[in-house]
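A lone chain, given as structure tokens: the form predicted alone.
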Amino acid sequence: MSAPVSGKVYRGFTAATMVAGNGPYGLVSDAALAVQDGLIAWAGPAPDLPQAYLDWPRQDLGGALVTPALIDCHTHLVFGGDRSNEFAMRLGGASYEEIARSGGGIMSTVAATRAASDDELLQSALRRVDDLMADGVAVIEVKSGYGLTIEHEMRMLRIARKIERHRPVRICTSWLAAHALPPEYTGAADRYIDEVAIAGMEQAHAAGLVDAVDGFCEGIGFNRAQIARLFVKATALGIPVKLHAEQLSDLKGAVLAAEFGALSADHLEYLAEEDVPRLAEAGLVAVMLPGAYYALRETQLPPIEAMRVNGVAMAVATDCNPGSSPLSSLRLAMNMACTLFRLTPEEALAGTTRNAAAALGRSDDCGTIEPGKRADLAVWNVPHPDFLSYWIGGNLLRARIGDGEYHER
């Protein structure tokens, strides 16, 4: 007879389970959690712990708050160089579009990224990953988009995938070749979409490097027809799509994303209120990126109340990048989402857990504390989940539970 299989039980904590419909934050004040083989086997009030788990090894968490590990569902954190000079230019009155059209912006990062070695790109990315991990993050989406050739775009995704070998995080990769038009394709955006964005996507998909396909639908990016051609091919390959939309103007990119059943539309400052029901009908997640709004000193707010009324799930992410959002703290993004966009603290935490998981197509295995999900959790030295959005900075994370195992910060 084989020995009985056992796992581990955690007790003595308050759980913000983030399970929808279970009251504010899905809060359980005297909680217990049973984990086995890296998965949550049971979660609920400690007095209700089933008999089957009573003999398992236990660990008391001393009254801590436990949440699902946080998820940063929109980053560009593999890049070369920096754009600190543009910060001064914006303070002097230059707009994001003016900087981009004068040769700065994305193209300056493309040049620095192409020139950097693989190790330089990886090591700089790991520093930003460490920042995110200090905020309780265990899942990170990483986009390409700073290579703009097939070779360099695929190189970015390979480097992003290497992060998992060096840090206990999970990486989701997005093909973002349709990010900007490189100088060698000036005046030939349609040809670039065919020869690089689509052809490269096919190669990267065949190499197993692509979890989703993204694009930048904007006046300084690509138009709806060009993005649609990219999405048609991605859909034929069975790759989920998402889109940078309505950041600087209303080109109806979010409507296009909804038509293709996209996982998410991101930014959305210029989203028209009359288009919000289309997003709700499609089940698309609206990803709020307050770091870019703040850094660009934007004044046009996303239609938060319309999304709230229509039941559009809202996620929150850092948009970590060297130009428009030099931000590597997801908790600060949560605070900005509350103070600038008027999300509630509960909406901000849902936006970095449950809704962020949906924005990555990962709702089946992360984002909430419930049986069957991965036992990836954040253990906090705070009295209430509101604190995570309220307190700016500081070391609030006590420990991480990864694959069910407890790790002191």
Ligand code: NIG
Given for the second form:
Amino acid sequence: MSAPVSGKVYRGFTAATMVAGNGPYGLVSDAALAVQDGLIAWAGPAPDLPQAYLDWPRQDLGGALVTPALIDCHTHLVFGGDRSNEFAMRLGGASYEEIARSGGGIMSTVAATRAASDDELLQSALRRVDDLMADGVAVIEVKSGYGLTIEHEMRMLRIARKIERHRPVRICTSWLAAHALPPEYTGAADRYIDEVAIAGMEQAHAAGLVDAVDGFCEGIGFNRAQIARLFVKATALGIPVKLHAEQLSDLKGAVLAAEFGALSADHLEYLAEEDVPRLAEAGLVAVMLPGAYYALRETQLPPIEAMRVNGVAMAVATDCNPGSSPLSSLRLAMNMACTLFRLTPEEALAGTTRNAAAALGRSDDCGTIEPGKRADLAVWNVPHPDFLSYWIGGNLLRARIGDGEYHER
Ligand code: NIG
Ligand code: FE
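After the form predicted alone, can we look at the form predicted in complex with the ligand?
Now the complete complex, all chains and molecules, led by this one.
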């Protein structure tokens, strides 16, 4: 008698495997998938399913489209309060920078976040996680950056990690104390970098709370020298870095990120075309955040064609935050990436699967449908993967497969 089987076989579906170099979307029609212990054991055309899996329990997916579970690789979804008042102010003509410089913007969310209880922060974050999950998202990056003291920044990351206990998603946490200068440190940005951004990073890292270190390199954020000091320390601790760069102006932040071998540079509307080859050489991922472009009514487009020509991997994320990108639909971000930034629908899906995994340093365990990766998948009621970027709104998700288990949505 053979040993009982812990695995399972899925059949009767089309797979957009998103494996690079395997044709559009890495598409396999009439696909089969064997999962075991939460991992993909085998994936390919059903007629090729090896003998060994033929007597495993099987489930037919009725012709659905299956993609890797989506990955939102850039969010600020733990925060207190909201900034709907600033929406009205911007519509009235105030710029994002003007609002920030007059004490609103990030600082108003800092005040609301510091004032909120742990439970308030967790519950409001879970609502946004639920929105993302409805779009098939199973991996979410969450940044600190609305605490701006060591204690409050660490609290944000602890709450972010707690999300995993309440929802079937994986959370990656980024230390973003270098997001804005709190009033306590007015005129003392260098001291803030030392006393909070760096000292806090060391503590948060020791507490196991930091998957990556991020910063905001901008006139209303921090300069290159300050970010570089933070990155030197992060690198010494073995923590990967990433950067908000060239969102509002060209401070050469992305080039700095490339010099540090960063996982990603994010935003990039003001990235100079001549700097694009540096990003390609460094192999970092360019994270496109069209929700912020849209919400701020930006008109400067990131140099998409130059990135495409130079082979820079592009990811797409929501940037979910209460100010510049009040957006909790990753599919809408994909639609905007196509409509506003002229990504192809295939580039948009690569941007929320394979390239988003790379932006998180998690290419080994998610982002494509391949043996050895986690069996975290999205099962869609759509006829073709183009549909995921094309259709605006609606409930396109039929089910999710998490750790190999099937769950109706
Ligand atoms: O990614 N650019 C800096 N940080 C966020 C905005 C945060 C906010 O406005 O609260 C961003 O756009
Ligand atoms: Fe951001």
